[in-house]
Structure formats: structure tokens, C-alpha cells
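There is one chain below, alone, in C-alpha cells, taken in the form predicted on its own.
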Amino acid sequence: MKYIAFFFAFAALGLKAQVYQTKTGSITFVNTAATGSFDAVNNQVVAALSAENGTVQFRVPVNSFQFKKELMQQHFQENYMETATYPNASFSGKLVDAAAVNFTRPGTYNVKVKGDMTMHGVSKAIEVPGQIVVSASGVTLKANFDVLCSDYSINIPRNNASSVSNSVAVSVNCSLTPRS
């Protein structure tokens, strides 16, 4: 339900120009830290782009990332991101030349996004350099970044320091089809 709201959201901006939309676009993270890495896959991401005016929104579930280690995922969700009282991570932003994509056209673009990311409950402004692929079939959001636990309040325990970093590697692809 949360899902639908996410989008009539873009309908109540009453937006007259194709609006792209995916509930199944993939975010990875790894960690790596001194004494090894690990990496996670969430393919339950919401994302929705304007292409009228290039506003960009992502919601995560977060206890929908997948680790490879039951306990390691069982850890990520109740030690670090508590997503009990913090269940969804989020996006809002735009794209900072929206102007320079052509919809209509196949090829790849690179952008920057600029926006708030919402994660365990603090909101951060970042900027975010990205790829929009455009196809026949709708568009791919690609980007790669890097997120500090430490920026969204997410606490590593000394005794754990070793084996997780304050730095986590991001890489978002997302294919958004039009809406209908």
C-alpha cells in the first residue's frame, strides 16, 4: 500500500510528460573492511523519474537486502540499521541537467543527481554522478557511490570495527518502463 502512495505522489504533481516507474530495480552494497568484505543485493527498490522535469525518487526496504550469511543479514538488520523503527531508506532529488536527456532518443547520459537521502532516520543533501540509459523499452539508472555510516548515525561497535567499515560502496541499477 505504502507503494502506491509512493507513486500517486507523481500524479498529484499533475504531470503531463512520461513518468518512468519500477518496484523491482536492484541496489548492491559491499564493505570491506581489514579483515575482509561483504555485500549485500536488494531487488525490491521502488524508483520513479520524471522525465518532464527530471525528479528522481527511490524507497529501499532495507530487511529486503540479502547477504549470503543468515546471521550476518539478521546483524545488518537489528544491530546496525534497526529496521524495526527504521524500516525504508529513501531518495528524493533531481537531476542537475535534466535538460541534457533526450527521452526520445537511445543512449547513454551521464548525470548528476542532487537530492535528500533518508536513511535510519537522518536525511543527508548529496549529489550523486550517474548514467541514464535510455532503450525502447524505458530507461536504466546506473551510479556508484560511496555512503559513511557514520553521516546517517549507524554505529559500529569497536569490537567490530575490524571486520566492518565506516565506508560502504553503492551501486544502483534500475530499469524503470513508462507508466501506464
The other form holds:
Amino acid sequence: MKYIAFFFAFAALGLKAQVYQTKTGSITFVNTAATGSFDAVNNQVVAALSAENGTVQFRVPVNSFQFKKELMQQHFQENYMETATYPNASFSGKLVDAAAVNFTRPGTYNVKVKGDMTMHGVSKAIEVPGQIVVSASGVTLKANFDVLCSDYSINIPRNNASSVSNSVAVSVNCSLTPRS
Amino acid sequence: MKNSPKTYIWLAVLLIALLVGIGVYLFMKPAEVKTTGKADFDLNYSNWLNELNDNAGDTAAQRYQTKKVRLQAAVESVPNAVDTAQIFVLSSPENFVVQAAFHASLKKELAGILPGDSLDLLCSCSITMPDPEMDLLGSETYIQLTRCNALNWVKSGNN
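Structure of the form predicted in complex with its partner chain, please, following the form predicted on its own?
Entire complex below, previous chain first.
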């Protein structure tokens, strides 16, 4: 009887730990153009991962990107991303080979994630390589990939083309803990 | 008195230098790390949450997107520190998640803030209503306040 109770207790713990989540994930991006580069960071990324079926979802409040220069921040919010109209960017997808990740064994797993990224009101199917680092406290999702502004109808005026590149290097680093 | 052409040239040079100076200043001006100026909305926190709760849908949230909001709320918890920001979770009903994010450079002056303390905040606002297509992220309404400025801070009697 005792063993059965233990079994159910562990099973319940396992079920609880199947979804990992953060509300303070980090995404940075760097835009390198002919006349220089600029970057921005966002620490209010909401992300979740289901260990059961490999579903991954991200939501990024665009207003929370912090730049170093005021003018760039203002242009980004008002002219490029139109944040008041499109307040969030998001991603919803799945690990291509979820079975390859053992969420009970600490280690670093190379993965591919496939899904739809929505930004500036435009959705596009993407597949990006990344890493899942499993540790005792949870999982960390890491990915580096490029995004083309033109894919999401983000128009860069011709006279700004030397200071803003169409290609943006995005870096994701989110530490997720089991959802309580 | 008649000005010589040289005077006009010097005036033109000065004007161009002034315009270039203004351009360089605007280009180099550091981004605001905390919200300043007059609030677009001076809010009663609990009434505001009720308003958003009663008008579930993007229309209610749309009014406040990217606007400067001023509100007073209690700190519920302080999540693990991240390198480039100091984030506080504010007390809210179960179906809300309210975060106030401060720039990393303000960490020192916020160091003593603990759960239970009351903050008078001026922040830039972002609201996300629950999205059934993003069900894994939960069914709460997210209010993500950014570039926050703590105008006043009242310590809880328990601290």
C-alpha cells in the first residue's frame, strides 16, 4: 500500500513538472548596418515549454525593449514596430524531435524548433536551431537566429538604409522553472 | 549699416554648426531609463484592474498600450534578479499578472524594496489579454510595466 502511495506521489510530481515557464525571460537583438550597430534588450519575455509534447510558446512585449539611444528607441517603437498597434511579438511551435530531450537528465541538448512567429501583425513559419539546457532547477532555452524585417512588413525608409539593416540578429536566453 | 558678405557667411556657418550640434545631440542622447513627465493616465490600481476585467478584450487594453501610467500598488514578490533589469511582481487578483520593470542602473536605489511595500509608480504600459492560441502561457491578463520610475515608496509595517 505504501509503495502505491509513493508511486502516485511521484507521478503527481512528474505531471506538475511537465510545463516549464518564465515571465522574466531575456531576448536581445543586434542590428548591424553600414554605419554602425545598435542593440536592445528585453527582460519581460513570457515563455513556456511542455516537456510532454514539446510545445514551445513565447510572447514578447515589444514596448519593453530597452535601447541605449533615445532616438533609436523612439523610431523602433513608433515607426518600425508600431508598438501601440502591435504590442506583442510571439512564437508558437514545437520541438522537432522532443523525444531526444531527456528532461529528467541534466545536460545540454541541441534541438530544432519549428513554428509560427508573429511580429508587426505578420505571421511566418520558421525553423530555428537552439539548445535546451536541463538542470536541477529547470530548463534554459537558448537560440540565435536572424530575422528579416522585410518578412514582417517592417519598412525601413531608403534614407535610413545605411543606419538600419534589414537583417536583425536575435538571441534568446530564457530560464524556465517548473510551473507551480 | 550694411553687412558685408563675410558676415553672412559667418552667420551661415554658425547656423549650420548649430543645426549639426542639435542633430548630434539628438542622435547621441541616451534612451530614457525611467519614465518622466506627466502621466497619460493617473490610475486607481484596483479600479483599473476591475475595468480591464470587466472589458475583457483588446479594446480595453488598447487605450493604455505604450502610454505613461501612474499607479500605486503593493509588491507581491521579487523574482530572481536578471542582469539588465530589476523586476517586481505587483499584488493583483488571480487572473492578472502585473510586473514592474526597472532599468538595471536603478538597482541600488531599489535594493531595500520587499514584498508588502507600497510603490507609487510612473511607467510605460503594455497589456496582453489571454490568447486561446497561446494556452501554454496561461489564461491571465498580463500588465507589463516598463521603464518604471518609483516616485514614492512606503515600507510595509512587517518589514
